[in-house]
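Shown next as structure tokens: one chain only, the form predicted alone.
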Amino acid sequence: MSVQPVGAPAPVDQVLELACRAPSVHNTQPWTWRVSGSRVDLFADFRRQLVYADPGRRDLLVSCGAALHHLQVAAAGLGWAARVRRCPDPGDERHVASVQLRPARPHAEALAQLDALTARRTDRRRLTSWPVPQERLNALAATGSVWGAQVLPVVDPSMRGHLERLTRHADRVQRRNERYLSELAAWTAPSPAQGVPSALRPVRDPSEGPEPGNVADLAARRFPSGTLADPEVDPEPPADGMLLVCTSSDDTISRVRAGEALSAVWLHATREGLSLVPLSQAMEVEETRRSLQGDVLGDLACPQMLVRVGWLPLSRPDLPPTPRRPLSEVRTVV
């Protein structure tokens, strides 16, 4: 992407596309921007919340993070510095950040952030049994650390595998409930410009119980089967990291803040070839949320996101792009 003299940076359309590029739960998108010559403002879409899967808005809001982080990003690539107000308007919960651009000669951090924001990806296909080293999850929590939340490395066999009991348990409470399953079928209809197409879900064999194997299968198998080839090439089990963000608290700017960790620590995996997925469900189901919190975390955080981070197979070919809403859809200039 070419850089722009100072003075002249990149429309500010331009910017929102890249924005928009942001992960979302299933691939709602559920955020509007708001333009004002070289001001802009994020609203969350109450409208597009998951009302059986994310019932307290929690993933909303983290979504709507990560896309004002996405947008941090885009701007300084595109020759723009960000000043950016969370949660301006007390009165309006929606209203989940101002930001005022000004122009800004990008930098070449700013350019590799840029280039790791277009490449990223949301790859639910098997993971190599290659570790991650803990020197780099330990990185990967710095640098989703600095922008509001507490991102965790969990490396402690025992805290790893509650976390792991807990999401399944939350898994299965929620495929009990059918407003839950009728509700995950509608983001997963064939749509141009929304939801997690099949091309994007890896095939499931026919053969494999009901139950996952590892909680790396649930990255794939919570959404149906797909028709995206993910053949087995390495017979030992995955072994990928995991990392829990968190925040002191738990109102709408701290999940704000969780969603900017978030796609902070997404862009540095990118950038060094790590595969990353949110493991959510542990935070949708209000008795593991609990238990996470208090058992896990002894109630000194407030859980906001699990991910799971690994290496796919080097024969494994890039994805594309998840479909994203027409800007002109998700945009108004004021």
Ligand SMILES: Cc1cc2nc3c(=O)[nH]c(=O)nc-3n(C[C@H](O)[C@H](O)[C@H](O)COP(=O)(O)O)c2cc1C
Contents of the next structure:
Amino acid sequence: MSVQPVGAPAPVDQVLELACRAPSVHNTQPWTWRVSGSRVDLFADFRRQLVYADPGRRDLLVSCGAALHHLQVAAAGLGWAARVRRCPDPGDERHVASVQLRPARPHAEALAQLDALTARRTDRRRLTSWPVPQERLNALAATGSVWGAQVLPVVDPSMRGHLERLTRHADRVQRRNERYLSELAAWTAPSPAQGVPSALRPVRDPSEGPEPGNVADLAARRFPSGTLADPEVDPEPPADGMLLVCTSSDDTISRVRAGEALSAVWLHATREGLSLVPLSQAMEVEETRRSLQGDVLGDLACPQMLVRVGWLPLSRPDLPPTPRRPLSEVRTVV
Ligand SMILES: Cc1cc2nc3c(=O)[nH]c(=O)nc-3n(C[C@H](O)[C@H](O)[C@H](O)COP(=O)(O)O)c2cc1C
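Taking the form predicted alone as the starting point, write out the structure of the form predicted in complex with the named molecule.
Next comes the full complex, and the chain you just saw is listed first.
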């Protein structure tokens, strides 16, 4: 799609097209938009909840938060300033945000963010062994924290090991549920508009055991094997950094803010050439989420999202964008 950021503000539909490029759990795109002139309201679409993977609707609301952040980035890059009210209607928990747009000249930073928005992908291919320096992790964390969440770099090896074990345990718990597996199959079936396509799922040998210490491998394993090949395999074990996105409470607005923070960190990582993949399973299973909150965070914060970040081989081919539903399905004009 062509983006024309100069002159008069772009049509609101163009802003929404870009907002819909936001990441969402299993690419469910659980949102709808209501447009009235230059006012845009964002609603969570509970009909698109992953009932078995995400029984508490955390991922759904985090996805809506990511869409809200994408909306703000798209608006700024296309000539609009956005005033956002989060969860404006206490009587309607689906009403995620009300956004008033007004014309404003885009600045250079807004245009760079817009480029990152269109370039961002979930890339689950194997990372290289180049470590992510701690200063980079700290800078990513600081970006997320501006959006009202706490983003913690996980650098202690025993802590990393613990988070990895919790993710594997959550995966085992989920896979014991036939209905979870059917839901996963439905969202990985071929579709022109939603779900996680085979072309974006790494090819893997199901008999391979997990590589110790490699969280990257956990990202590839959530989904059935696909057709995405690794162009070049580093003989050394992959290295990656981890970040934990947390909030001070666990209500709707906190989850929305966690999604905005996730999106902000992801765009920052994209601009740095780093690949980011969310690992949400430990938050989806109540037993592992409680352990994460109590044993790891000492009940001082609520975990919302774990992500791994790392470097992919420079020689990798770019990935195509994951499909999205047409705007006409998710936007009403009133
Ligand atoms: C709340 C949330 C949870 C996610 N959980 C995972 C996950 O556990 N594993 C994974 O590989 N991708 C995960 N993703 C990434 C989505 O699968 C991805 O955003 C979606 O397929 C759309 O692809 P795109 O990000 O390339 O546009 C998650 C994304 C969000 C927003």
